[in-house]
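Only one chain is given next, in structure tokens, and it is the form predicted alone.
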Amino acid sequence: MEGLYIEPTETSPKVHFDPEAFSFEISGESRPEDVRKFYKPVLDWFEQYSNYLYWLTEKYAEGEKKLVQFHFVFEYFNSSSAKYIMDVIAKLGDIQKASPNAKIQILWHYDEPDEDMKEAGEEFETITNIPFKYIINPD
């Protein structure tokens, strides 16, 4: 399956999804002028990935799970982006339900003094009922 890479701009985050390495990241600032247009290909990609991950992990032995990590490393996101970030996280929950031999892990990165970013992750975690792991960014 093809990965997804979107170059960051001053107003939109970098998206780097590498399904071969089970490595996924959205990072930077998210305040694009047309938030829907930016996040639509991301959400569409997840539709294909869900089927791919199910097929891939179906070959694993019962009880064996493949760890799939999604890193969210935002410096800032606006309220319009928050709705789509929530959609991405919800999609990850759907993928987890559809792929029982995969363990989706959401890693929410934040700078230590930025309690607002940590709280945003905690809100997403509470609303989606998907556990997050919080990582303080190194200086």
Given for the second form:
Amino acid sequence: MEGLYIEPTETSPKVHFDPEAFSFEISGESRPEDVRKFYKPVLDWFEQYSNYLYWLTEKYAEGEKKLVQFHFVFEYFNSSSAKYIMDVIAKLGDIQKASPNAKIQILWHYDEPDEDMKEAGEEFETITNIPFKYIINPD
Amino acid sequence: MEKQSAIVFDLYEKMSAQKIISAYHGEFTQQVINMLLKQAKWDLLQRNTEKITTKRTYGVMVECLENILKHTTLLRHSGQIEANIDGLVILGNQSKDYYITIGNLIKKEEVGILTERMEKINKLDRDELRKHHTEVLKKSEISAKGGAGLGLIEIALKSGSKLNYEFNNYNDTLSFFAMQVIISTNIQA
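With the form predicted alone already on screen, would you show the form predicted in complex with its partner chain?
Next comes the full complex, and the chain you just saw is listed first.
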């Protein structure tokens, strides 16, 4: 299936989803003027990806699991982006439920002194009930 | 008309005394916000501010600026063009702390709900504020106006201080909303 590539702007993050390479990253700053307009294609893309991943892993032997890692590398996001980022994470939870032969992992990156960003990850983790791995950005 | 040069000198002296880093008065658009944020980032960097304080000040600034944009855009679209719908933002430095002051006109009928929200926020301690943030985020349907009250909670959390606000009567339909937020450099985690 086709990937999703959105280049970063002053107000919106970079989105690089490459399903063939199993490489997924959203990074940078998120405070788009029209948050809905920015996140709608991202959420729509996941809808298709859910099907794709199901058919890809459906024929796996028992116990065989495909690890699929999603990297969230936010420098900053505003309060109106928060709701949409939560929707993106919740969508990943749906994908996990639909594809039991895949192991979805969310990797939440943050700068060492930025405890607020780590806390934001923990808040999403609590709300969506999806386990996160926390990664400190190299300096 | 008063002599403009005298006014400007007076403003300059007052602003210097208040330790103002930068101030903007005028129309708020997304472009203006981007420009102000870029400058604020630079100003904070120049002052060797701790990274966490820089990030928090930036975060508070974004929410404050978007708040002004939201209200002034709303007024502009409601046809209240007889009023001056400019907004005002100040970034300043008091001893070790940064402060952000904003001012803009809002419709009188919004004063009630805004006061209610800010009073609720001001009553909560840090842990309660975090829980409140999670609750609002959980059930937030993003309204046509944007953030659904999350912005103010974010401002309180990031600044680590109370929302210090005031409403002044402007005319029959409008009030002037002013708020000062001090970004505390020693927030208890």
